[in-house]
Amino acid sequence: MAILVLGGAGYIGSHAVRELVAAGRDVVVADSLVTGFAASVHPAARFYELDIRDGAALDALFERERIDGVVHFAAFSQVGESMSRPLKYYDNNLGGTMSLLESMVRHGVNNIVFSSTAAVYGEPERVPILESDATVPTNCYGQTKLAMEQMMAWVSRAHGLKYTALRYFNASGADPSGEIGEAHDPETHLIPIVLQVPLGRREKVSIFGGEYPTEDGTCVRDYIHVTDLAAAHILALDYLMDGGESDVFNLGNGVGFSVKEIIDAAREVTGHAIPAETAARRAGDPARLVASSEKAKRVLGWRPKYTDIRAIIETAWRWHREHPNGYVSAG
């Protein structure tokens, strides 16, 4: 029986697939190349090019392949984006969620790991933030994956079908191989932004608000490795098929660090001046997110490798010192 991963040619998807494989998994991988990129895609996993929202695609999939689990990676996932475009992340996330759950309710595949995100809490309660906190996002993006939460909840009840939903926060990183790692166009996340300045792809950082009630006035997030989020997907997938009921689990190192913060590791690890400016702040920032995985600890038995975040930033730069094109010059 195989695992079929979707969004497997995206960041953190590439990475599970990856993890997957060494695991000695059989993987198949779907994936529409919107944003993911195919020479991502491990050999050993047998590639499908398609959209979840395409239900006659996923049923011919389901038919051809003997899938026991489903790992969900497969949303638009930029918070400005989605502030601005809000209908896009609906028809994209909650549209291609409910296609992808009707084939599986059809088929009778009844395990899925879903990847959430720490903006369904929006501006948190407390900090660190518990599972059991209320979830307000405070952005479109966050919405969607709420709904996608809730969607599945509802589809447990009716159908029986099994989840875990992985809400983590800021992924980091690449795999220590150098071989795969973070491409997005346009980027949006921090830690491969920072990195551009001294591949002389910027001048400059710009930091998006300098007056959050944080130590130094930026946002502060908590930063895991992507390699770390991908074991946590193999444990929460044989969690289920081991008959474990569904869950929800933060992901994260539990250690908050603010942008200037992030700019200065960085500095340290490239050696590279890396000037920064204060901007204005981007619609939808909480102040600080930083997560409590102890449920995930206790339960899934789940421990991250990548505590500090100078080896996080350490095999990030790697990765892009050697792909500054991301994947264009690999294919």
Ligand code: UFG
Second form
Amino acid sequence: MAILVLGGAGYIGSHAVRELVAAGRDVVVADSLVTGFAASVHPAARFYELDIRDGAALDALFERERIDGVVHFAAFSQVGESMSRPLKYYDNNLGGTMSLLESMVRHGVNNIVFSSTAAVYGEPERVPILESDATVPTNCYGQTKLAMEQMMAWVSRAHGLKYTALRYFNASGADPSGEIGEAHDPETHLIPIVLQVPLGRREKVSIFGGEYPTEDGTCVRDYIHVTDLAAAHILALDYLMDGGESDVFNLGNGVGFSVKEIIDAAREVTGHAIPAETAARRAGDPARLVASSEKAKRVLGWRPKYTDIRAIIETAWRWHREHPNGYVSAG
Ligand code: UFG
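Can you give me the structure for the form predicted together with this ligand, which would complement the form predicted on its own we have just seen?
Every chain and every other molecule in the complex is listed next, the one we just looked at coming first.
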């Protein structure tokens, strides 16, 4: 029996595939390659290029492969784009998940682990954030992820399918081998943008807002290493297959770092001065997002290994230094 990873050519998906293969699992990857990269697909995985909105292609895959669990990363994830093109996000994230669940129900595949996000909480009432806290997304991306969670809940009640929704905080870093890593076009995330300066691709970093109600006035986020996220997917899959109930889990380190602290840590790691200047706030940025991941630790037995922000940035730095053009130069 195999595990199907949808979106397995993307940033977090490719790291999950690597961990699954390392754990000895038989892995099938499906990806549309719209935002993913063929070069990031693990050679040990059987690869299908398909769009999950294509129900016939999914049906053919489920008929050909014997799948007993699905890990679903196949979604668009840019907050800014989701605000200017909401229907693109409804179509892909909700339309794709609907088509996937229909096909899973048709083929009696009952276990799914999928990517949700801290963006489902919107502006948090308090930190650290608990899974039971209010979910009031402030952007369309977070809204589509919350709607995916709700779709799973109703389908689960009607058809007995079981799911775990993993609400990631700030995914960061790269596999320590330096072979796979983060590659977005355009890149909007803080750590890869900061590392573009020592790579000579950008002169300075703009700090979006310097007067937030935080210790140094810049936004605080909970950065969690992508390999730790990947490990949580395997635990969540095993939890379901061992009879666990459908549930929702936060995945973060439980420690917040400000934008300035991230830039300082990157200066230490790279030995580069990394000039930075304060710029206007970015619309929709909450001041502080920090997870409580106690539930994932208690129920899934999850233990993040990368708790030091410099160690996280070091892995990202290795990937970006060895692949300054992302997968374009990976050959
Ligand atoms: N930032 C800068 N300058 C930059 C880029 C980012 O100051 O050039 C700041 C942002 O304003 C924010 C912090 O760095 O305060 C982190 O920004 P990212 O874009 O790296 O990450 P976000 O916290 O905005 O986004 C993350 C995930 C999203 C998810 C969101 C939930 O990447 O998928 O958390 O709020 F939706």
